[in-house]
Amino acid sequence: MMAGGNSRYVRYIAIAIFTLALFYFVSNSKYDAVSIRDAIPHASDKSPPAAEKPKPPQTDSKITPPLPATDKKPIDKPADKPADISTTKRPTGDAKEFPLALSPEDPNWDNDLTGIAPGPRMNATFVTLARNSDVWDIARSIRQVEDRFNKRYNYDWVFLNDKPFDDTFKKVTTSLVSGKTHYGEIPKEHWSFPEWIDQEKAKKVREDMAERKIIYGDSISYRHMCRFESGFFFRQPLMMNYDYYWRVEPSIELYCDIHYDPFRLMHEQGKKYSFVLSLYEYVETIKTLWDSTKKFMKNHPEHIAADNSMGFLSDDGGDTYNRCHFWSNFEVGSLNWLRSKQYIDFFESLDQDGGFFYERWGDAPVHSIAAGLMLNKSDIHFFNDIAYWHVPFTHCPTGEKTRLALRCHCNPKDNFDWKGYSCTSRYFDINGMKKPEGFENQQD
């Protein structure tokens, strides 16, 4: 009995001392422990561990990363206050120290084309006349255009209609555009027929179009349009605030990557007006356009350049107009141009006419004859590496080597430049400029 008690002693007092090593080899190690429980996250537990923050309520249905460079704008704005663009964040750096890259040959071009561009931003915008239902048609073109170029440049969007935007416009174009959204209501003496117009008179052009089957020839939406795109658009309070625009449509494509800043070229060349697409105008929508430019020509001698493009517009020295004119679905130009004195008088002059309701003016004749009258050649601007599609013309970058060095898409064989039907190779002509290397083989 004495023999087991003191056995069971030794076992006792053996284990004290190995409990107290074990305590003191524990509680002097360099690592701290952790908690089984705090490592194993449970359904039950109502908090985060400590280690992570809790989140903040979800307020919006857009999940966003922050932007470098760039302030993300509520994505309402009244149309009759002017957005408030002193405070949005840009890039620093000046031209000298980040000059343009044109081509593969010039510092900073970046075939990567990841992250911020550096360098500065001009005080410039995208612009876009859209109805609440072209809603999925324009997101295509903002991927186009955040893809090939803004993802770089966060430059703002202006969307304007003669409706309100609903929501699902403002979410989803807001949700694409690396910018600021802007969203504009035009007023309805923009949008509708003057009080000099006859209206009688109107009806029965739009008829007789709609008989001969002239295209849009019985619409009134799209004489409005014109009308708008013509004389209204850039003096909407949304685009008060900018000095440059570039106009978007719905359903466009642009087939190549964009290495640089039109704005800045348009800015730092001294351009006012550009273009990648020129053609014919149909002769049935401007029969007495021109005999309305040569009134005004002759009321406005002060207005002509010195220097100007008459040649593009005229075979005969100024007598008849061989309608030709830039493609205005496409512009990257001045807003303070547009918003002279010049070219105000200029369109103040054909509205009082009549003719974009007693015939169908287009915007893209009056921005072309304006521009070619009144700015010398050295203020127009073609953009032979901007690759752009609306339906039904494709500009497709002439030059192998060009094409391949901005990962174009476009086939050649596409290109309307050179077509019997194009009028870009007399802007060239008139200008003493050379055509691209390889345009033979993309004429008819």
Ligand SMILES: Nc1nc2c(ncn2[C@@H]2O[C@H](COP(=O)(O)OP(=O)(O)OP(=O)(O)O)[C@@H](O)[C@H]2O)c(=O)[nH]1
Second form
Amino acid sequence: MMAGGNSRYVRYIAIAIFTLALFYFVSNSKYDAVSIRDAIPHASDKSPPAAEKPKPPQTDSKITPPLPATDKKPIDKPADKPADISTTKRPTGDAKEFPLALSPEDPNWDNDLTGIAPGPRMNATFVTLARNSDVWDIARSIRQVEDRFNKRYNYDWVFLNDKPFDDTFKKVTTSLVSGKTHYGEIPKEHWSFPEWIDQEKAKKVREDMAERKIIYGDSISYRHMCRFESGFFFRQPLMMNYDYYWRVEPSIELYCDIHYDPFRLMHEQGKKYSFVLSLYEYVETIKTLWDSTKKFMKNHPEHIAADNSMGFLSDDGGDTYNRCHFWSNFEVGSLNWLRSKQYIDFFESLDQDGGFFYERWGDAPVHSIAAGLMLNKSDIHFFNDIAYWHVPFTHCPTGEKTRLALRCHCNPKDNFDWKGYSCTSRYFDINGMKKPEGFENQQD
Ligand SMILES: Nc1nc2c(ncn2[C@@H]2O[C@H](COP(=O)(O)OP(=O)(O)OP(=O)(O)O)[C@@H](O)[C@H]2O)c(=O)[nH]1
Ligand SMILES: [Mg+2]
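Pass me the form predicted in complex with the named molecule as well; I've looked at the form predicted on its own already.
Let's see the whole complex now, leading with the same chain.
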């Protein structure tokens, strides 16, 4: 009896162990299924999963200053040659086989967000201008971009600095980026006063702005930064290898999953510039920017687009600037457009006028005026579905359905789009776009 009972228990235990083992196998094979799917090369996906991707050796390109400091017209040379770097070669899969799916209603909508994203990759990179001391703030930004998007796309990341990057900066950022990382030092000519600038006059301006407590008004480096972002980042040798860029600053947040490749949207829809936030510029910093712009428009009527966005920039047909601009700490854009003769002519004309130093012209109004006047309306894109924060403004997608589908964690009340100091409403109006449902409730 005892023996029979014991053998029954043994049988029960054996069955229990077998059942547990079965469970273990089934639940693990779920993960296997994911990795097996990842491991099967899609027609268009030759990349190994991100975790297994070998890290390239860091390319610490020293950039040969391409421009003599005394050159009056600093940029009328052919664009810089690309640096000799290997960019991450992407699956060149058929766009037809993996069509872009931009909304949850689309039958191809990528809901799972697992594994390396199938489909083609663009010739594109993230780009960040930063100091070594920005390392932990940019680390936060990179982590957000990777978690919400790039871990499945593995785009490269170019870092630029007016000083050499130190080892900590390179180690930390390379460990966080799933694509290749490249580090470039900006040549002096792109980060200094052009020789036609009157130093005394520029100094007086800084002292005056300091007294009037204008933000960054007394800063020389901030002015170099704005001039660099306006006229030089897109033609650093490391950037010459790419067609599209996505600018990322330290300490930003991304609040929603990104379910498709924004670079691909730009390419397939022929977009050249994009934004998530727009607002009015601080007037003290750009007093004569519009005068310079008008001079440029007069000298180069051939550069002005037929279907431009003057209505976004001016309320009186171009007489005065209403100070609306796209916020440039977030940008996804075409590098070829920035490298075009039109854009370079515009930048050079502004640079000659000296307002980067005699005032404190920002790269945001400079890019925005260029895009507003020299691109057609249809070339500019508003990414409603990229939720974003850079102190102190938030873009949180309007519409609960969108926010839930994208697994957003932003508070819709913080959305800046429809508030009084945003210019996004004006952008919708001049483009004849219907504002998203629920916008009326977010106006204050
Ligand atoms: N290498 C380098 N990068 C800089 C310098 N000043 C600013 N940057 C970078 O340029 C970008 C813009 O500078 P920020 O200080 O963020 O300017 P901002 O966004 O107008 O102001 P914040 O509200 O302080 O963010 C950031 O990516 C900075 O890391 C500098 O002197 N050297
Ligand atoms: Mg910033």
